[in-house]
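The chain below stands alone and is given as structure tokens, in the form predicted on its own.
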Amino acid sequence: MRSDAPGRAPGRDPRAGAELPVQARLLAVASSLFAERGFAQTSVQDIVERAGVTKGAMYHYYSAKDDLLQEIYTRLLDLQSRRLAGIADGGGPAAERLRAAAADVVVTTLDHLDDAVVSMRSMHMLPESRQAAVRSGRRRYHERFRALVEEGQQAGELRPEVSADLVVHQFFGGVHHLGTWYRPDGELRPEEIGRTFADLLLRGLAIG
């Protein structure tokens, strides 16, 4: 059985957010309680609590926390989207937009841990039809860069006789487990992971 319960790496401080408007404030929250303590160990009490508004103003812009915990995964996944797009579809090597899209992501990931931490480990908690949608945005993401490996191996820049499928689940297995070790305090920066990242995927399809 899989585990909503917390175990994370602490992330910013939820009322450095008290300044932002009510449904950011919501979302900025959520996020953070439900990577503390777990999506099913956080009430709709615990979030307005903390947030400083009412369940009346919560209930204005979602219904429940099913929808909190949605748009939490949505917009990490639509920013990621739209930064690897740019990158898939701009200039240069496949390689290169390869290896610039594999420290990306992980720098995005790092950046928005809370968002990232809870994707991972609370979405199988969503109502069938919902984890529906939730798979195929994440499916999409990885087949937009999967074709990234192809296109690299296609052009004889990448090792063509490894499987890029197994390429795509290496790589984002060790993405999808950043929050499990990351420490924001620590010495390690996001850029600098991202660039580890990065190399080490291309050193792996490296040609000779």
Contents of the next structure:
Number of protein chains: 4
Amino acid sequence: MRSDAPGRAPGRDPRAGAELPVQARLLAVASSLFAERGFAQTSVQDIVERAGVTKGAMYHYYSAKDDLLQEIYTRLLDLQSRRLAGIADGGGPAAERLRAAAADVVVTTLDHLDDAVVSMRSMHMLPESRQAAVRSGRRRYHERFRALVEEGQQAGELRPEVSADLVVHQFFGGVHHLGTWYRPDGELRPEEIGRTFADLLLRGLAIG
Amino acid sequence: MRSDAPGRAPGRDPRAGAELPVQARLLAVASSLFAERGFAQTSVQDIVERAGVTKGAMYHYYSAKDDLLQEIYTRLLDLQSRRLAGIADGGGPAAERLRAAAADVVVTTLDHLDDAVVSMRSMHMLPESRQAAVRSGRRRYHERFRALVEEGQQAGELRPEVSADLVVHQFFGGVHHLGTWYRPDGELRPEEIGRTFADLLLRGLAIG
Amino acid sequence: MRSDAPGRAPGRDPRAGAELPVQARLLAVASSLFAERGFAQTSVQDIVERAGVTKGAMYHYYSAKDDLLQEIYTRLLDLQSRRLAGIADGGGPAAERLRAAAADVVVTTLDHLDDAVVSMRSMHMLPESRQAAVRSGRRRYHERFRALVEEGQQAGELRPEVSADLVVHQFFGGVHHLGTWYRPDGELRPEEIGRTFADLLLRGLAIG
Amino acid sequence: MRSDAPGRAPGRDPRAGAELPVQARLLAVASSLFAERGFAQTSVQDIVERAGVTKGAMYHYYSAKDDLLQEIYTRLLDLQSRRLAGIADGGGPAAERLRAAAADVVVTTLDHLDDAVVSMRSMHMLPESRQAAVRSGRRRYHERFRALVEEGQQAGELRPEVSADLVVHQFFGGVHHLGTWYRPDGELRPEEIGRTFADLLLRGLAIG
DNA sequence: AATGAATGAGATTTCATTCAT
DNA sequence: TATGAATGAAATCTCATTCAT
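Switching conditions: you have the form predicted on its own, so give me the form predicted in complex with the DNA.
Next comes the full complex, and the chain you just saw is listed first.
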């Protein structure tokens, strides 16, 4: 996906041989391949071939194919959690913080589209044991976002009668769906999409 | 998921032995298992075991495991396409037809949640050759929905400056996301969710 | 080992192609190879090659390589348990039943030397979970044998001051050791070895 | 096994960090692990981890994993050969030297139970090339022991009609079997077991 | 004397699919 | 209409060993 975009910054092509240290290169390649063909359809062989190392090297750094998936997932979730915290815990009216957070998660998602696609599509391929950690992280993220909506409702800035939970689910559905249709070489810029999504969300919650 | 709900109409338990003819039973079982564990994690053996037949029987009705997936997908898409046509081609203001269509697709999705979950999660597991048909169907559906939005915009019922494409993508993201959080034994009824989603959509597009 | 003996009954060469049904053939081949090179040194590939089938066939009948080992072990233990019961539960002086049982287990072991070698050498390669069943069977066997010694001691036929447990351990050590030195084409016949072993055992326990 | 016994002399815990020089520590750890889980089930990684060094260090001292096994084997066999020579070449009636040698090998075996267990269980894991040396050592040991029996028979101290070879095989079977049942924290002391084993052996060979 | 990243060969196992019956 | 034994290809993972430092 994104890796096919023209004009990418140099040194970020996961197909290349040696710009990144082996460990990071493996992760980049894995993310790109998982996004492209799916986790189950990507063999360890595929990954190491494109990364230009051997299987042994991969298992030196990651103890299982699952590890790569979890790492990808965690990396993105951590990033987004940090950004959300930074915005939500800032100052100003809750509604405006919500708008900023909504636009930001869209942009961040589009900036890490491979990771995002992998996260939403392939997380359920992890064994139950590993899903637990991942799910609780995702839940915390959702909770923080919902709390922001509720804060706005309690402050009288947003319509109180609509279920914050439902709104947040609906909104994040749209975010998760981005990978299905967004093309980096299309007309729409991430910021524009972020603004529109945030606008739709806020209008849905607006009073009057 | 839904198929495990208590109080279900008799004859719909895919685990049972003989209420449905073998062919339909296989499809029901497959949908249930694919939704539960994912396509790749479900073996043909799993399917025929739960359906109470042997592999030979399955290959008598379906020429490949992929067939089951495509069938599930097509079945749901056809149903939703028919319903959308019925609503969108009806009379009345475009905005009201849009509201009805939006609410309806939510309810229909929740009523066939296994199929829906499978469709969004596992479609990309089909080989490219089979994905073409599926994708074009999905695109036609999206187009029809978008046309309805644009009709409302041209009629002056909806805000014209927002990208109909973007709105529709955002909305269907929410619909596809339903499978990740909706629980049939939770508090929210499908109709209520449909109404809320439709309401959020319409407010996002409302004038003024 | 035994499978190299000249004059073996026809149709028992596990290397041959089709005298036995596939399942039994796999077990025979496995026993022969495990005895020859050890469990860990024998690959599934080795087994199926010599049995003239494919790996898939093996996994159709045995769910794991471990299964073969356990089957070999159980098969021999069951046989020996039955024979011991038949002799020990018979009539006559305990000392004479002990002599018969001792001679018999030697002969039986030599008659199934591959299985016996595998059992003593490779049992500890089973995962703990599988070893439990196997161990309890082996313990029951040991107990029955020891009870026979104690019966003779209580009847005044055998020296009472020597630990029955120790004697039985010592004796079965000798039996388990047979695989290390016995050659079917050597001078000693199984019956002769059995008689001698039983004689040594009885003299060790004799009164006076 | 023994290495876990409480009250052990200080500096013999193979798990500890630095009481022994690295080379000796590696051997002690290897013996303990091989005895516990078997040679094939113990990875070089396991060994160096427990010894607190890295793989490079191990390969500095031992050129292969096999080396460790052979070293363990040789160490024990050399020890027992020396002791046997000391006893068998001493003075007094052959029968009494035999009794002493028999009791001694039992005690020595129990005092080095890890090594003993490894030796009997895992020797056949060595490649053929390395087994030759080991086997010839073992054979020499067996010969010396058998010669002692024959000496007693020729001197008229022991029954001449029983095969010395067979008796020795039977006896050493019992010795090798010790590792399967002996527990250092059980009731029986090594010396007592040695006495009993020697007694059984001598009674089996006694005249009259 | 020791490190630890990397190799490369091989191991077990899974599974969709076929085919004779 | 259905069986189930058998295939064969591919997948994940393990591990003893090497080598530049």
